[in-house]
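In structure tokens, one chain follows: the form predicted on its own.
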Amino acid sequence: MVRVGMLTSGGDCQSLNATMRGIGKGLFNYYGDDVEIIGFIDGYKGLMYNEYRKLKPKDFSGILDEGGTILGTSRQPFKMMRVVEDGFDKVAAMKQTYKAHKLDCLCVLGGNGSQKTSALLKEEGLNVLGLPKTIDNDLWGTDVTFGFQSAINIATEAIDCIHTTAASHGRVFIIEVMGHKVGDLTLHAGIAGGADIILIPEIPYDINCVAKAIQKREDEGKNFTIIAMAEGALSTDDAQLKKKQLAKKRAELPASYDLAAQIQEKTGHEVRVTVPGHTQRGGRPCPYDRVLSTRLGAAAAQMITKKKYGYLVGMHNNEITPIPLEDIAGKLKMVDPKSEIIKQIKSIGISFGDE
């Protein structure tokens, strides 16, 4: 009997269920009745406190296009430097649960923090496979993560909808897109939605350059401006602040509303802010993500049959590429300000607020 554990960790996103389906169907197709799949409830919390449900073939039917996660999820329950809290050794508890179920492998569907924990569990001697989940597309080593394209679609639709009201009223609209540290989602949604200005954390903006871009459009007879802005976008002044100073400032006034006030002061234009928020990580996965997730899940099942553990099941050049978990732990994939995509988008007149 082969025993495989499975959990979804961190913020939810589209295609968690589709990925688990790929793993489950792959395992049941290969092993038949000789496989047992244990689904831990609410992420690492379930692994820690041994809260689980046994998953049967029927549990993987009808969930390909279902949003959310059938196992539930929670934010990572501990920081790496606090594995022991109030006398409770969290890593020891997870290891104990793993061994109690006699698991051959644990599949972790999660983003950066979750996969950092996967790497830690690997170091502790457990067989682990990571699957790249995040709408931010910021996991090191893989070209793409599941949930990313679905979130792009939703953010793009928000920008599309804003265009008509912005044009009707002659206003400046800021659409705040998710992404605290990385701007890949904002970049792609901004391009797809035809934003005039795109602001991302990797390229600190100068308010004078933003005002100049708005004025340029006005001089060209265009009475509105669409700004796609990552929630973690920084001005050149903000970029000089220490982490705690910036956190305090953002707690008092979110970046998008701060920018709106500055634009209104600089240009006199009426400015509105739209925040799609958690809609970007909710709802049904798009067809692209369903295909990607099915491939990643199936590949994870194949790796289990070959006893190939300790990897993130990633994608490179549209091919499945296993990446050692220790190679990605603690690393963040960011948008390169000198990349081809940035140069190309600048060449058609879209401003990033830096020139």
Ligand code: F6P
Contents of the next structure:
Amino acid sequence: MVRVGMLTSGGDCQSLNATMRGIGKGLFNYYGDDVEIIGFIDGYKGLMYNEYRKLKPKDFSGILDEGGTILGTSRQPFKMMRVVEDGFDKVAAMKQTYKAHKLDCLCVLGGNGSQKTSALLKEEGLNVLGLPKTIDNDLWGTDVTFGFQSAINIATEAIDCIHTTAASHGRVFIIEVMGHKVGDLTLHAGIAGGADIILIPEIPYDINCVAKAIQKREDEGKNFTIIAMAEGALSTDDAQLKKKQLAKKRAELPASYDLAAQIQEKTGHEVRVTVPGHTQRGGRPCPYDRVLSTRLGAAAAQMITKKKYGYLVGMHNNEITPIPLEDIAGKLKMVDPKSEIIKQIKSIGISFGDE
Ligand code: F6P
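Please could you give me the other form, the form predicted together with the named molecule, since above is the form predicted on its own?
Below, the chain from earlier opens the complete complex, with every other chain and molecule after it.
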């Protein structure tokens, strides 16, 4: 009997169920009755406290297009790497559960923090496979993560809707897109939604450049401006602040409202802010993500049949590319300000607030 555990960790996204379905169907198809799949409830918490349910073939049916996660999720447990808390050793507890179920492998569907933990579990001797989840697409070692494309679709739809009302009223609109540290989602939704200004954390903005871009549109006879702004985008001044100072400032005034006030003061324009927020992580996965998730899940199942453990199941140039978990742990994949995509978008006159 082969025994496989799975859990979904961190912020949810649209294609978690589709990925688990790929793994589950792949395993049942290969092993038939000779495989047992244990689904841990609410992420690593379930592994720590041994809360689980056995997943049968029927559990993987009808969930390809279902958003959320049938297992529930929680933020990964090692914020600041506090491995022992109030005398409770989290790693020891997870290892104990893993051993109690006699698992051959644990599949972790998660983003950066979660895969850091899976690398830690690997170091502790467990067989782990990571599946790249996040709407932020900021996971090192894979071109693309599942959830990213679905979130782009939703953020783009939000920008499309704002376009018409912004044009009717002749207003400046800021659409705040998710992404605290990395702006890839904002970049793609901004391009797809035809934003005039795109602001991302990797390219700190100068308020004078933002004002100049708005003025340029006015000079061209355009009475409205659409700004796609990542929730973690910041000005060149704020980029000088210490992490704690910036966090305090943001707790008082989110980045988009801060920018709105600055634009209003500098240009006298009426500015509105729209925050699609968690809608970007909700609802059904788009077809692209369903395909990606199915492929990643199937590949993970195949790796289990070959006892190939300890990798993130990544995707490079549209081919499955396993990467050792220790090579990706703790690394963020950010937008390169000098990348081709940024140059191309700048070349059509879209401002990133830096020139
Ligand atoms: O990591 C995914 C993400 O959606 C980020 O884009 C966003 O900043 C964050 O999670 C929001 O987290 P929470 O759901 O805990 O508010």
